[in-house]
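Next up: a single chain in C-alpha cells, the form predicted on its own.
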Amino acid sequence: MTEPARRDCDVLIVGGGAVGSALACALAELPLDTVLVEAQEVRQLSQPGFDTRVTALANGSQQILAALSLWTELKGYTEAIRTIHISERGRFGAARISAAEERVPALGYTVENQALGRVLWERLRGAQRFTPLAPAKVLRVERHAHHVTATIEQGGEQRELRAKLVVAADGARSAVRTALGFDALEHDYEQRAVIFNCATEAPPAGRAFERFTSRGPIALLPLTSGRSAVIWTLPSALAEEIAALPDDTFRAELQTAFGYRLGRFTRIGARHLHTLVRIASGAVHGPRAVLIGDAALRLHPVAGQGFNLALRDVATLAEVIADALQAGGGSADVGATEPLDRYADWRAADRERVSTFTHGLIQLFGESVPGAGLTRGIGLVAFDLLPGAKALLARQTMGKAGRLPRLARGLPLS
C-alpha cells in the first residue's frame, strides 16, 4: 500500500534517544496520535558488556519510571547509588550524602544505555496511536495558526507531515531549534571528559564518589557486577594527551588523581572523550513548539545532573497535556499557547536551580586563587556538620527540589 503524501497527528516527537522516547512513552498513556522521527536506524540492542555506556538516574528520575511501569524491566541492569562521598585532592575535609541519612532506599541508580533504549522501545512497540519514522529526518518545519507542517525525509522520499505540537528532543545542537529561528547561548568550559568504565581491588558496593582536584572534577558512579564507570574532566589539550596514554601510565595518573578509596584501579575499559558546554536555548516553547532536553538546556556532566532534568521535562509536559486532554473532555489542542506557558512556568525555576548549580560547581572548585582551597576544605567540613545543608543538596541531586509532577512523585499520569 502507498504511504499517504501527509499524516496527520496530535504531536510530532523529533529525537528517538532516550528523552524523546521517553515523553512517547508517557504520552502513549494518554488519547493521542504520536508520530516519533529519529535519525537512526531502530534496532534491537545487543546484551551490555564492560564498557557499556551508563547514565545516573536521580531517585526522582526513578519515580518517573516506576509510575510508567519501566521500572522493573529495567532493575537488572541498574545499580543503587548508596552515599555520595565529595572531597577535593590535596585538602582536609570531605562531605558525604547518604541514603539511610535521607531515608530513602537509594540517592539514585546507574542504568546501562543500551537497557534504557531496548526497554523504552519495546514498550513503544505495543502503543496503538504511536507511529515511529526512522531513520527519518527533518527537512522544514513551519507553524502555523492551527497546526505544525514538517517536511520528512525517509528512504529517499519526502512527505509532509501536520502535527497540533512539535517537540524538539534532537539533543545540544537541535536541528529543530534552528528551524524554529530560537537563539541559543553557548559556554565553553574548555574542557573534554574522558568516560570509561573501570574495575578497582574494592568492589564500589554502592558508593559515588566526586573528587575535585587542580585539573578538573572526576566522578566515579557504581555500576553492575563490581565496575564503575568515571568521567574525569579536563582542560581540552590535555584531556586528548592523557586519554592517549599507554594502559598503564594512564592508570597511574589516574590513581594520583582519585587517590586509593577503593584500593586500585585493575582494569581501565576504553576510553571516550566528550566535549563540555553549556548550551542554552533563549526560550524553550513558541508557538505549537516545545523544546526539551539537551535542546532547551544542555549541561556540565560535573553533578550529572542532565539527563535527570530532562526527564522532569518530560514528566512535566505529559502532564500539562493529560490536563488539558482532560480539561477539554479528550479532544484539547494540545499545541495551545496555555498549556505551553503552563510548561514553560513550571520548568523555568528547576531549569535555573539546577543550571546555577552545576556552574556554581565548576566555578567554585575550578577557583586557584590564593586561599580558596582552604576555604573549601572549611566548607566541606561545615557542610558535612550540617544536616540540613545536606538535606537541601540531597534534594537537589535526587531530584526532590521545587514543584514536582505527578510522575515524580511515582503518580499515574492522569
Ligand SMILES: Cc1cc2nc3c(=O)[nH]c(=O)nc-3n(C[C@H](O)[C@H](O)[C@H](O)COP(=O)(O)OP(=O)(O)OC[C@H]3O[C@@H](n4cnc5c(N)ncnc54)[C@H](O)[C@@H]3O)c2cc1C
Second form
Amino acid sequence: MTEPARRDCDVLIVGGGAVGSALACALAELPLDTVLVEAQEVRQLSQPGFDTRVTALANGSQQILAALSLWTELKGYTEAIRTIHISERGRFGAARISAAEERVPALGYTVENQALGRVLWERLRGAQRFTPLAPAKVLRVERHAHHVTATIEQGGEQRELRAKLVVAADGARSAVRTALGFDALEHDYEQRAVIFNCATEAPPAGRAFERFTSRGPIALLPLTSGRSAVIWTLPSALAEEIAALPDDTFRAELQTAFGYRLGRFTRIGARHLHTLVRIASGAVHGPRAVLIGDAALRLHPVAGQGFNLALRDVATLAEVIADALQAGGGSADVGATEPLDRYADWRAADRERVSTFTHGLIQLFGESVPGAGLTRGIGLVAFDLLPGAKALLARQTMGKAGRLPRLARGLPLS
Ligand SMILES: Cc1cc2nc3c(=O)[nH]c(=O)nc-3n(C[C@H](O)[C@H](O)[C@H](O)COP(=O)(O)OP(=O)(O)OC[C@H]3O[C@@H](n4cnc5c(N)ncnc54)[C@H](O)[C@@H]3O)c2cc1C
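Given the form predicted on its own above, I would also like to look at the protein as it appears in the form predicted in complex with the ligand.
So here's everything in the complex, that chain up top.
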C-alpha cells in the first residue's frame, strides 16, 4: 500500500535520539497521535561492549525512567554512583558528596547509551497511535495559525506532515531551530574531550571522580563489570595530541593527571574525541513549536547534566500536554499558546541554573590566575565542611532542585 502524500498528527517529534525517543515514550501514555522522524537507521544500535558510550543519570532521571516503567528494562546496564569525589590536582582541597549523607540509595547511575537507546525504541515498538519514520529527514518546517507543516524526505521521496505541535529534538545543530527562525548563541570552549572506558587495579565500586587539573577536568564514572568511563577535557590541540599517543604513553599521562585513587590503569579502550561547545537557543518555544534536549541547550559535559536536564524537559512537556488534554477533553489543542507558555515558564529557572552551574565550573577551574588555585582549594575544603552548600550541589547533581514535574516525583503522568 502506498503512503498518502500528506499525513496529520497531534505531535511531530523531529529527532529520535535519547531525548526525542524518551518524549515519544512519555506521550505514548496519552491519547495522542504522535509521529517521530529520525534521520538515522534505528537498528544501528550495536551490542554493548567494553567501549560503549555512557551517560550519567541523575537520581531524578532514574525516577522519571522508573515512572515510565523503563527502569527495570535498563537493569544490567546501569551502575549506581554512591559517592562523588571532587578534587584538584596539586591542591589540598577535596569534597565528597555521598548517597548515605543525602539519605538516598544512589546519587545517580551510569547507563550505556546503546542500552538506553535500545530500551526506548523497544518500548516504542509496541506503542499505540505512534508512527516512527526512520530513516527519514525533516527538510522544512512552516508554521500556520492552527498547524505546522513539515516536509519529510524518506526513501528518496518527499511528503508532507501536518501537526498541531512540532517538537525539535534534533540535536545541537538543530535544523528545525533554524527553520523556526530562533537564533542560537554559541560559546566555543576551545576544548575537546577524550572519551574512553577503562579498567583499574581497584574497581570503582560506585565511586565517581571529578578531578580538576591545570589542563582541564577529568571525570571518571563507575560502570558495570568493574569498568569506568572517562571524560578527559583538554585544550583542543593538546587533546588531539594526547588522544593520538601510543597506548603506554597515553596511560602514563592519564595516570599522572588522575593519580592513584583507583591504583594503576590496567586497560584502556578505544579513544574518541568530542568538540566542546555550549549552544543555547535564544527561545525554546514559539507558536506551535518547542525545542528540547540539545536543540534547546547543549552543555559542556563536565557536570554530566545535558541529558538529565533534557529528561526534565520531557517530563514537564508531557505533563503540560496531559493537563491540556484533561482540561480540553477530546478537542484539546496541544499546540495552543497556553500549555506551551506554561512549559517555557516552568523550565526557564532549571535551564538557567544548570547552564550557569556548568559554565561556572569551567570558568572557575579553567582559570590560571595566580592564587586562584589556592582559593579553589580552600573553597573545596570549606565546601566539604558546609552541609548547606553540599546539600544544594547534591540536589542539583541529583536533578532534584526546583519544582519537579509529576514523573520526576515518581507519579503517573495523568
Ligand atoms: C562527551 C559527552 C558526555 C556526556 N555525558 C553526559 C552525562 O553523563 N549525563 C548527561 O546528562 N548528559 C551527558 N551528555 C549530554 C547528552 O549526551 C546530550 O545532552 C544528549 O545526548 C542530547 O540528546 P538529543 O536527543 O537532544 O540530541 P542527539 O543525541 O544529538 O539526537 C538528535 C537526533 O536527531 C536526529 N536528527 C537531526 N536532524 C534531523 C532531521 N533534520 N530530521 C530527522 N532527524 C534528525 C539525529 O539523527 C539524532 O538522532 C554528554 C555529552 C557529551 C558530548
